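This document opens with one chain alone, in structure tokens, the form predicted on its own.
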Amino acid sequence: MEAGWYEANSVSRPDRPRLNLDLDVDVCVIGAGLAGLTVAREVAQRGWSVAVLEAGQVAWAASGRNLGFVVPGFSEHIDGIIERVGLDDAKQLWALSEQGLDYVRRTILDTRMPGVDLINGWLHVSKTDNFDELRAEVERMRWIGADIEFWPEERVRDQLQSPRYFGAVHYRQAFHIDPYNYALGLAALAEKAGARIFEETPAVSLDPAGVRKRIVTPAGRVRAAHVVLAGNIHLGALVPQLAATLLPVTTFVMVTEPIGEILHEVVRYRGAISDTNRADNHYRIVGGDRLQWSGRMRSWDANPRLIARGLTSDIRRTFPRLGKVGIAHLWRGTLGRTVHRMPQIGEIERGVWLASGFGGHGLNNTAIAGELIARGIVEGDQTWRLFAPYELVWAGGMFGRVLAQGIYWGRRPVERIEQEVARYRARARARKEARLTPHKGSG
């Protein structure tokens, strides 16, 4: 049940050669998921020559494992956003967030690429009845430029027939897709703009100094004026002072057995939805009648099997009219979060860039990432520079995972208490009004 999902459905794909010669370019990408092949192709469309070098093949990490959901915004909060850099530079930083959005859109329509599956909007649902909370949520957000709007307790119900659920908060311009494709999709477009790309070819070592950095790989050397570490929890054996900067995180996806009828009865919303700011739970429809679900976040490896019943069970709990359900495909994927919860995008030393941290928005901000490391490497732009008060910070090492698990573990039963005080304030809430309801031929 490893993965097999995104495999089965994906376009084919071409084998690619191992690196087995020296190569002289202008760009070295070391890394083939989504962020490595956006740059790629983007350096390569404004006429650079471009190598890149995977340790094993097109998107086989997060890029092609996520849950594809394409949202604005970063892993961090707005709110802590403004208070590190200011309301302007914010509102910058979110408008970039949303122009990832559209460059995946955009790429997707323009060349009419296939097995991509795009479907509009993105729901976050709320288990607690904090509707002024919401409310004032979506006026501060659309104070920074955002697209959405609040959805009464009402709504949702009709959309997501779940007694768990209360107000939520509606991003009109997301979107979700099947990301194998679209990293496929990807590197077939990188390569077309004259990127050549090289699997099963790790990069051993790296020497960033002078003017031409050098890259040794098993079987051969390449050389570069402009090195792009795109290769995020992966760079550890290159780079392990950068790979140190980032706190893995580890979610569980499973696609269920075909569920039927019901399932388009109680999950009316097509769109992504999340029901939690943390791990758990992400979901929407697919193959039809199928639910893609994602949750339980790990700091450590952990063998997806024995994270099944998990997920089954906050499927039974959430949705109880689907009653048991079947999996089909189960796995697991990697993500690299950093301290301050921001990607890490820029030039690190002269002619040394970094594409890492994307912390669960890796579909948008690697679009922003490529582009504007492209720009930046071709055209001397200086937009990346919005990210430099996000630096590189130590993640804690084994100790920062053990707390951050500790965090997630302690605060689950503290939210579960509040969703039992919600649903109970809304069980009396409904008796109180059939109280003072006339009953008919009363009076």
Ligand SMILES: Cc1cc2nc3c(=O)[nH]c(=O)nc-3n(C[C@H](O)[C@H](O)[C@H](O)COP(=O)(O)OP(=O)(O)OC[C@H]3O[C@@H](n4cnc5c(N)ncnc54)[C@H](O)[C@@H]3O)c2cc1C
Second form
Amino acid sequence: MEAGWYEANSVSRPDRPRLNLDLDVDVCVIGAGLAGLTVAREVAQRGWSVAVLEAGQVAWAASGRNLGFVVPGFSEHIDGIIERVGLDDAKQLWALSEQGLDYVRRTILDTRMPGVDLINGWLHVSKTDNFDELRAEVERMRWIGADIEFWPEERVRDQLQSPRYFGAVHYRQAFHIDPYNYALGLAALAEKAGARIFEETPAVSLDPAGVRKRIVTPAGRVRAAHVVLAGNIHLGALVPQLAATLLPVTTFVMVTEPIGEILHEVVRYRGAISDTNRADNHYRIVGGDRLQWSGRMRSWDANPRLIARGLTSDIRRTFPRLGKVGIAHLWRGTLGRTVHRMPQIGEIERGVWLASGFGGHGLNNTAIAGELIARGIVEGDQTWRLFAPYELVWAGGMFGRVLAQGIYWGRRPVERIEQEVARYRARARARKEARLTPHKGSG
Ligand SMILES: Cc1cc2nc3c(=O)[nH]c(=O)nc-3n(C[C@H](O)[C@H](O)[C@H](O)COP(=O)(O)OP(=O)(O)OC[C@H]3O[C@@H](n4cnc5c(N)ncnc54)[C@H](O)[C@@H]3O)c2cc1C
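Show the same protein again, this time as the form predicted in complex with the ligand rather than the form predicted on its own.
All chains and molecules follow, beginning with the one already shown.
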């Protein structure tokens, strides 16, 4: 684990064994991130035997490095989903995503999970004065079933003192958490339900043919009726065809040194905050008076130190009153994005299940995957087929990564211009209002 802030605040974790014997189980889960752990917990709770194989440690990857925003929906925008699957299925998919949110909330509250620090609300702020567009979007999304509200500029600037912000969409049901402690809590719950988790146990080969699937690890083998592939972008060598359907996207996260009382004057909103649809500027207050801030995506690995200056200047541009902030922790994490931006959830051949491609919505979407796959395996439930229109699409290899990075870099200057124009219009509006307001003592 490199995500120093989470490590410093982590609950205690048991040492878990490597697999060094042969096992026969109902379900073998490959990968102990949020997806694998949720599947394992749900299957074990239904009384089936489960073994989880983890190449590293529980939640060392994206699941223990993310921002902890638990928000509804998917990486794909709802308009794109309606276009692809039609209105009825889009509504059902949205409802599933709200259930994913509920799953995380219930799991934390019902089990009194320690160290998770659940705080309500997500504010998605606009950096341009597109008020009508935002209002229309809120109406459309409410129609789909979203519990959201429009916030006008005055309300946004009352909560976030940034000259760059205009309107916002407020998601009342969303919340933020410490994701690493959530993943560790899930692992403990899965084990309590009967699942066995083996760390430092990579699955090195898989024979999916036949009724009993065979999985080989360096010092032991597993035979299972069902295999769940929950390895995200790390599955590579085991099933290269699947790995090729994911585009790895690396983003950077930092936690500042304590900032002091001024942080509470400038950022009064306590929920999670995003000011883009892309990889930039997602943030929240942690540890009383520190900012956790994320952004600057890359389609290839990059040294976080090279990104640090960009992140601190993003903070300064957004909140000039904060001045220069010190960096206490800085790390990177890599998520797996599909071409259609929807997760891969379902049975890809008899007894072989895939839970992958969750993009930046992994907290909620892995909860959906865990429940649907467990129900699919144990009860024969077919709800996972709602995701069937989103097939496995090759992500374009290195060319796909270069293209994704180019689109991101290409959008940044365009967005900057749109934001400058919005601020220019705001200044013009303010000047006009000042001219129309009668001066005291005149007339
Ligand atoms: C910086 C960052 C910020 C993010 N912020 C958010 C956010 O705020 N909200 C949100 O909802 N989502 C967010 N995400 C996305 C979210 O973290 C991921 O979608 C989610 O964690 C994916 O979970 P996973 O279990 O699929 O994969 P991972 O967490 O990557 O876990 C996969 C595991 O499988 C193991 N594995 C792979 N192959 C094998 C093998 N052959 N044998 C054994 N084990 C194997 C790996 O070692 C790894 O532990 C963010 C991601 C990043 C990187």
